[in-house]
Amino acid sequence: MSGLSFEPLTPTSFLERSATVFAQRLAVVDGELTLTYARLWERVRLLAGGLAGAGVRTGDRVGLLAANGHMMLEATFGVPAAGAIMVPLNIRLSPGELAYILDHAEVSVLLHDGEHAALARAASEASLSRPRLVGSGEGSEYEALLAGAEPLLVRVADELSPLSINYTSGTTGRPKGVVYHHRGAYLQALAMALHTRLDAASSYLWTLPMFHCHGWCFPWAVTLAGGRHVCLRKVDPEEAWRLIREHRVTHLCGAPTVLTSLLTHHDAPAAALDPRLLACVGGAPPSPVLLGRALRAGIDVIHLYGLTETYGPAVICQPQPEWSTLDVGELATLTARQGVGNVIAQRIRVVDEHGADVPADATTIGEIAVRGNDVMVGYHRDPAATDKAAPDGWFRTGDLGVLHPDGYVRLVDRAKDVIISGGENIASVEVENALVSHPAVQEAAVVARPDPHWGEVPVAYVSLAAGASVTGGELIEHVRSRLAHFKAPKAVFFGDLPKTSTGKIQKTVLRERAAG
């Protein structure tokens, strides 16, 4: 029967738009080099070749292994436009951690920027598949590879195919490879432009890692607006600003940390900049007190929330225009929520033990579940871990949340960083909140330490900030006058916080040093 024909949908495709619509505008900036829209097209369909020529097939796996840069821009398209997986790697993971990945992912080919080199070396000596080495720079052999290919884009015949294996992060046990597939891709992407208010005169930074969730599909994002990549290797708040003034930048996104690191450098703006910048930050709740530190400075802050299992962002805190009138307290705390589900996602559900939903009071707390176009096909080679993550086609994220009236929903706490005590629960969360609204601190994370009387008793770990002074006795009293005396943190230790690559606290580690 002859009919109509539908493309299937791939993020690959935007690219293909935009180096027709955008070719001569700027599309990425990487130190000294720049590709326009037109240029990097030409590029990512000499990688596909170059990957075809060098043995893959539709359905390999490639690895990817670098910070953000040209290379992990182009082969976020290159990949999948040769047919293959892509896996995108933490460039902080041991050699030993990697090759896990790398064997469990099957993968075939590791393309890696100079600087990783070494790690990806180790990485392949350590696994049993031992994947072809491809490495970038000048003179290198990622270059070899595009100079003696012939253009290739391979079309997708179906578009819930894989797109992609991003590994977790494994805090309890082996990490998990979550499977996305080109729809779920295509369309987190689209929600993302739409959200964020992303166009052609969009400048984004780069201060989310891409190798993270593809950087929140931030990659196909930008892209598909024509807007201009701005590449940032590690989150440097000198060169961030530099980079934020020289090339008007509009858009970042990352961890509240990284906010922080932005907000209380010398650099930082005392008024609003020209053009106006919008900071999306998710990753962990952000504390009313950062929100309000923000928008006092003329940074927009949408709030955003999600998982590897979601494509990143699956929630975002739509602001609403009757908010403009509140003052920033009150905007702080409205802007706090995590909010409701983005534009291609169902309601986002709070539900009991049961799956039940709970009452959208604001108090009662149950588990947050989500289901829509951007949660993953599931775990590779892992169906038992699939099916306990969705028993009944909602996906359970290990959160504990409370419903608002509105719908919003707010997060209260990770199910693992509830403290029990004496058996009474408490959230961390809201002990954070409460120690960071003190003005010396700049971080704080309240973690549990084992206790022979109460089960377990809360302790929290602080970074103060530039010249402030405090004791913890100070600290804990603080806490006292603003919550109940047992959720105070029975010590306080003061230093720098360990971090993610993607600029989240380590509650891991801050959890076995209160147990030691």
Given for the second form:
Protein chains: 2
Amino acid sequence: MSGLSFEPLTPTSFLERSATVFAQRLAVVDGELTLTYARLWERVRLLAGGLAGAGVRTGDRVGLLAANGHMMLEATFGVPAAGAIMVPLNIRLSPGELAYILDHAEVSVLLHDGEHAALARAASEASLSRPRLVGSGEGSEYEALLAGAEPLLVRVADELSPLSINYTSGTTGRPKGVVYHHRGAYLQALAMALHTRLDAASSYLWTLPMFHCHGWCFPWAVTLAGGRHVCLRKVDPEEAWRLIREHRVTHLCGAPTVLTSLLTHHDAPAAALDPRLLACVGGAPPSPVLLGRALRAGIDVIHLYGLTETYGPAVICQPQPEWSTLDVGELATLTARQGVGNVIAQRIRVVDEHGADVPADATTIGEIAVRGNDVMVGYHRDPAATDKAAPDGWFRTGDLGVLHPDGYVRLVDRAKDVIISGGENIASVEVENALVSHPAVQEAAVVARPDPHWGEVPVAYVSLAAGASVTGGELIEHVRSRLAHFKAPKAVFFGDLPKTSTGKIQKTVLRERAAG
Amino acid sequence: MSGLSFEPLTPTSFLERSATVFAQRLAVVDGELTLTYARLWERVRLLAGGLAGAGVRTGDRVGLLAANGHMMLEATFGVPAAGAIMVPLNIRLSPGELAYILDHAEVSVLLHDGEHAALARAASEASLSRPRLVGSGEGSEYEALLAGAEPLLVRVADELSPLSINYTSGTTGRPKGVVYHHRGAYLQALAMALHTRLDAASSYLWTLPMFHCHGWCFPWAVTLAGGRHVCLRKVDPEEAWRLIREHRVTHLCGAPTVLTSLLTHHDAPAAALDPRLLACVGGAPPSPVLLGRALRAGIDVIHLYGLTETYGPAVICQPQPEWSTLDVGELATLTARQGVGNVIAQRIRVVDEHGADVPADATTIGEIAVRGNDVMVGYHRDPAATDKAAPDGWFRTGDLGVLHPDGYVRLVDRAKDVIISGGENIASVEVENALVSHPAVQEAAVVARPDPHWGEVPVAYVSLAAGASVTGGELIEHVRSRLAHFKAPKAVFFGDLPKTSTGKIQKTVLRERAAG
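Can I get the form predicted together with another copy of the chain as well, since the one above is the form predicted alone?
To see the whole picture, the full complex is given below, headed by that same chain.
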């Protein structure tokens, strides 16, 4: 359907516009390779033509296995331009894990970069579907596919049709395929551009992997603004600072740990950056220490919250103009909250076990529930899991939170991260906050250890700030001085914390370590 | 329809969000009256309840006859919250003209402000439908309606259902009722907020009448950003400057003449405003003189273009970052173009008489054609006129333009404003630009006068800059020094120019004057 007053919403249209309006502006920087918006659009349509020539038909699934780079951006627009559905893959998965997804999504073509050729081959060999592999790089099959193709653009007939399938990290059981529709990505991209004030002068550093929640929809948000995509293949602080300075970077996204790794690096600026930079952090709240460091470096911080199931950040800790006058401690307290629905999201709810709203008293804990245009269509080939996750049409995030009187949600803990000790609930986040308030602590994770007497007890894993030292006993005392004694960790272990590709601490790994 | 991954788009949802997120921020300033976002939302739902209590049902039409003020804003959200359709009315129309619209739209309730009570009564008495009149103001029936009501919010079931019917000025024949749907206003509002960088610190001065193209969708755009609506009942430069200073205004919209009247007033600032102000001008391009004055006053100018049929500005002269380094003359040349589709609009076309695209050579003249989510559903109760205006599904604007190689459209003239003299086409805009380049000229309008020999000849109506003087002969000589001689006006008349409520020069009036 399409007509005088109706055109299906698809985020691919943003590139079509920018290819004209910002034709000669730099769209992509990927090492030595640069692409203007006009050239990006040309390559996107050639990729679409190449895929069609390789037998890809409307509704077919095309896998993407690559670090942040031009190929991921081209595929983000080119696969839909061929009428096909994207399946972005986490480059840290094992061949067996990837094979499961390839088979579950019935991927027929797998696009990969040169760096992940061996992984792609191993995954394909481990799969039943045996997708055709197309590797990118100079003189590659990918380039040959584009060189031999006619430009193609398949128009989207139904904005509610699938755009991509994003597999969850699957910390519990098999990964699930979260289906995004064109309409959702279109609206979410507009919301991200609006909230982060992207425009044609923006320069966006890709610290967040594009395969993660489709890069929180920033591939489309940056493109609709006509901004510059500056690709970073992995979070290397030295390279990041080089690119920030060379390309006058104005925006980046990631977990707070990503920002910490940048700001604690010796290349971090001594004075405030010019232009200022906006860092959108998610996965955990930015601590007061981090916020202070960031502001001194000329970096403003927005706290966002979401899941794979919500196209990334459905929730934003909406900054208020008055907050600019607060001191860092007050600002950190307000910014630590997850916040409110973004401008295109529906109201974020906190519900009890019967699905009723909890009071907005900042105290009553419930589960965060969402629905609307930026909530997934459902889990691919798993209607039972979809129904279970959204029993009454509201998706249950699995995150526990409270609702503040001003309408801002604060996440208390992941449901599965709550420690139940002697019948009392301990929010691991609360204990972690107490730990990181100690000046020697850089990061902390608290998990449950099985205990014959208490059922579970909290234990802490801690990494120290450079040059700092502290004993486990001192840290336990520090927590006891701030929280109820039963919430203090029974043991403290020092060392680096295991993290996911997006910089989130892997509590599953720590739980296994604690139990073992 | 509504569900896990789908919620109908309606601009009313923006106020619902801002009522929570920006609850205590000032939403409306209307003289002595101020409303927070929480209070505005409360009054909106009371208005909806009051309308329902007065018998207004889903799909009924409610007329709005008021200057910019709290009642217009409340109705913009409250009428849809009752499930009804708005019919904003031009306060400059005669009772007979209003009666035609009341009957054509079958308006059952007419909301008006105190200032327009007599006009509302006269219009109602002249109509067949005799709508119920509800006047606002202290101790009014409007306030009684709200005071006696239960809050109501009717959810929108279909985003393609009508939101408002906006009658054209009807310079040729009867006014036509342009139907907007919820989806279009929602998307257009997001586009306006994004392009003009509205946020919660924004303060928007209502120089544009809200009844005109529904205020270019800024009632929704400012609201979604959590900005402040500063109401101005008429364009009074002294009052405008007072409000700009008191409320630290950051945004306003209007015709270039509105900006000229502000900048030539003795209250205009001698130094650049702080904060800077963004003026969105439409209806005519900003001249180099105006642009220079604006920039010196700390006012940035964006040139927008649209019609009632396109929710206001479907087209934006998208500023490029490099333009900030240009001198005023170069900037004015680029900014004088109407530009490209806004971020949610479809590509703007320039088509020949067969509906084929003209080449992008900046020379070949065609008609500007649009379609997409921000193009009207059609003319109310006039399918024949809708079909005629969009013979192939692309709405013909009636404006003639050329397409530049960079994809920007430049309007050459209204089709009906072109002067055909001795078989040669003369674009009235071109002659006007030559006239205003003379330092003594403030504004100029050129129209056709019937001529027994040439068919038509151009004649000019000119208003002079304060304290300036020039003869008609000198101005004709000035034009002849810049354009082909046949384009120079055959006569020049001095005096104030007749204008519409939005500040557009009324060429129809001048044509009649020239012919008479």
